[in-house]
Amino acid sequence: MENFMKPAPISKKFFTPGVIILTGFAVIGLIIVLIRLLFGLGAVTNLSNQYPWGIWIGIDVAAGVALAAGGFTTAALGHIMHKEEYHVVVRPALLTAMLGYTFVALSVALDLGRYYYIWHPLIMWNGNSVLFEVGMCVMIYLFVLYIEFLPIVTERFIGRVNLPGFLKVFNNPVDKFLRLLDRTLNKVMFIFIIAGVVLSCLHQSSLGTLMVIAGPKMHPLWQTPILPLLFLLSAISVGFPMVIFESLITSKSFGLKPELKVLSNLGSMVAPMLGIYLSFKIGDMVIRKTFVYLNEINIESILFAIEVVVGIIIPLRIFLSPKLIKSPVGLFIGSALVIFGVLLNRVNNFIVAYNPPYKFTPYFPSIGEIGVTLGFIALEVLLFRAFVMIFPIVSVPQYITPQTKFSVRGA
């Protein structure tokens, strides 16, 4: 009997005490997000003139387009670079990062006061805009994710198209587009793929640029003219953790064995990353002599303090320990660390370090911001769910026997 793993449609009852937890958090940050449409942003959130944006842009965009840098960095690694055995990691890392694009697209919308124009850029070029930029690159790597999804749906459904009632005559129809569909992706997929990595690095380090030209209303612990490679740089440390850290948790959530061999060697390119990440960063202070603002006790020297301790120079001790990178709890706890190092990093900028001219009062995020971002959370983490249980993503043992019977164990 030859064991192998293949990706596979995961069977399992869908709600849960914790999905059903989910699932309310969901569906309050959806009422919100109603109540925002209908009444504008003044009724949900606490921004000004003064703060034009907060943690809709600081968390749910910032942030989550940084964490989902697991999808161009796989996708490098397992198809540019030809790495077959992280193939395993890839289609997981596509999800994460077509999700949470998604997601980045729907609060950047929602940010807007008039939310209805967001098709403008399309057709309003600025070639000076730093958002423009952001903006179109998005757009167009979020297209190329949901095109390099396409072969997942093909897999999925080619041979089992089945339509209920009068639509069974379109099943044959159906299932030869589906097929020629998958025949042309195999010809050209090639081209998105290259894409996709190019278009995340312009807007991971894109990004930056816009708090560069923020000039002195940023501190300047934050404020650097490095700050796009910094903000380029930290996305690509964050790209495998995020995959380990995600991995990890689908394999326990879902009672599956964890690639433990293949995250392994992922934590393994994860210290140099760090490394290089934080050496720009220290050096950065040392050239720019802002390490003297450390010596202020205030909100901005401790978070920064955070954020490179807690952030970066822990976990690269754990990626760094042989022994530690081999553990499930050791690979958690040091993806776990580096997630939450760029989620301060990208609050710190956008949010801590911002210090606008005239304000009259300090911003902190509404009931309705929060809600809305945990609402945003909830719900992907619902749909990453829903998904790998309806289409071939997360790889499952399976075993062949010499009648050729194929199963499926912890499905």
Given for the second form:
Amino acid sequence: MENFMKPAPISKKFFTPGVIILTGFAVIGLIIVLIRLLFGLGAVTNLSNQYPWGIWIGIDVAAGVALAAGGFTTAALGHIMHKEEYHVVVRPALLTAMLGYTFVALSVALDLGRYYYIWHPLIMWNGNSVLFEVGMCVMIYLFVLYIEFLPIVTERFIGRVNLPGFLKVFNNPVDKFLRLLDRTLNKVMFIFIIAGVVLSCLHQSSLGTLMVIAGPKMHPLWQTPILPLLFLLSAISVGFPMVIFESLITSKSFGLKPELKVLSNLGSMVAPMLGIYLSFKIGDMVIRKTFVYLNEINIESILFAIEVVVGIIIPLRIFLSPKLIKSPVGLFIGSALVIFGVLLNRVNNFIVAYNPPYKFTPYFPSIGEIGVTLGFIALEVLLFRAFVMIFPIVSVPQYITPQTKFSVRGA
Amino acid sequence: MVNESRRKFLKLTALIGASITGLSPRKLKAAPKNILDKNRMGVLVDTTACIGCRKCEWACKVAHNLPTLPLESYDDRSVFRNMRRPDDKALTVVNEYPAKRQEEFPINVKIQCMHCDHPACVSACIVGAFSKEEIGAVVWDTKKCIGCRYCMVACPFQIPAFEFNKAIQPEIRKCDFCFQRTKEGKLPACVEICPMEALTYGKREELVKIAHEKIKLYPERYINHVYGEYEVGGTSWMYLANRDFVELQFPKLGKNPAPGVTEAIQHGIFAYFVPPVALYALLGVVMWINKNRKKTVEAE
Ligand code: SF4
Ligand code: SF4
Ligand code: SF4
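Let me have the form predicted in complex with its partner chain next, following on from the form predicted alone.
Okay, now the whole complex, with that chain kicking things off.
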């Protein structure tokens, strides 16, 4: 039976019990956002003059950027290395990255005391500021991601433009425009693809440089001048696991067969990357002799140990096993652990390691902060679901040999 | 044909490279003004002379139009029971540390922005809202600030405070070295009101000399350490004390300017945009090779 995979919108019911629960979270999150906008950051967060940044920066922004790394790693693999067999995962990864970065931008805006000045960095430059560089790169990359997504939109609507009512007269011009857009994009897309990879490398690493300036305020287990390198390496290692994880969940929730062969191949590339990341992390620890801090049992040393053992070493072992990466369960657990490890690493770097002088009350996220973070994640999942139902993103088998040997009718 | 498409490809690659890097390095470098004037001013705080009258707290609020209780209420010494920090409602506060021996006095320490010579806040601010002025003051510009609070993450002394409870135009608040007053030749409000001359305003260079002379003249009164002379590359406000500064809750800091490492990394990655452009070109070549290899394989 000849079949090949082609992206197509998935037709399924949008609302399921899970979706309704997620909608609930999203609504709660949005209500808290409204309160923040009306009464200020202090009304919903536990931030203070000692702890100016909380989980909105640590999780929503820093971890959000890292976990959207599937976008540039698959783009590099699929387009720059030109490995066509991976094209089935490029679109879902692109969608994740696009939604992910959109929410990163929203979270930043929400966290800014003066969100309505978010455009200031465009015209007020400070080349010494790491945050300036991160901000600019993320802004341009978000734009690049939208451009990269456009062909999917044109593909969806070319030949299918059907405007309601009197707008019908525009059907033809819009269709023509879409075709022109599609052709132009086709020619120049490589520019954006390469730019996307470069921009990603830049800001993924610079996110690590962000906390370097906090100097002695940061726990020595994490504070190192090679933080940018560690951030880049961990972002690269979490890229494919994120794609695998998502692909498995998507197939499960839409009742499709997982693309096991492609995912296993992706999985086989995870181990070397994790290995490099681990060796730099351990090497840095040995060179700076920070392992002495592991002798003390405290929240920092425990979380550091979990980050390295559960988040790097165990999944590394899983991805090294040829048997485990061929099974969906092995792939799923391995990927989930890598994702957990990188998420914990970002939380550790931005929140746990940050240890300001003169703390009155140690920081712990408020209900409001957690509510917004959960709400945004829920919204992202919902949008992902909506997008794969509207646009051709997930590859589904297209049976081009209609004649079946055995008729199942009535069986 | 192949050559033609290749030339086009490379041209486009170069074009986009140039447009990403449209930000010229020259402009970027010029952004924060960080001129260290030789005649910049400073304050020497003698914690052994301070009596904790907290008049400076009052004067500072009045000079900055911040709401304050009447001056008499500042006689209340019960506030010393808790350690306090400057915040959005008080740009400077005085803390008290109990005497070690019966015959000694308790020690009072006035805290405010140190006005670093190489300020982390100036380096960190995403929009360059902070600047180190020639006179020595590190000041903040409300017209630029976007409220990201990175300056608070960066400051080694944990000084900038934020108005968390304001929804619109919350401000970063910190001591501005009375920039408006000193510009007109007046003394900073806190220095002017201090009855014990615990605060000495003058050229930083001379203050360092005075501090060391004092230590030489009264070795039993001071420890041999001028806090701020070298800390994080030197600060405009400096302190004398009779016991280790760590006991007075001063952060223990090295001599290197706080933004040093970050700026080195940053300017390394962005050395005239060579690394990003090189990466762009490299990826372009790899992509082109892979695409062509594919084509030749198909052609065969
Ligand atoms: S003490 Fe902090 S706020 Fe003041 S100049 Fe130094 S870095 Fe900036
Ligand atoms: S809060 Fe304002 S002053 Fe502080 S770093 Fe952000 S933009 Fe600059
Ligand atoms: S110099 Fe001015 S702003 Fe700073 S503490 Fe003294 S009175 Fe307040």
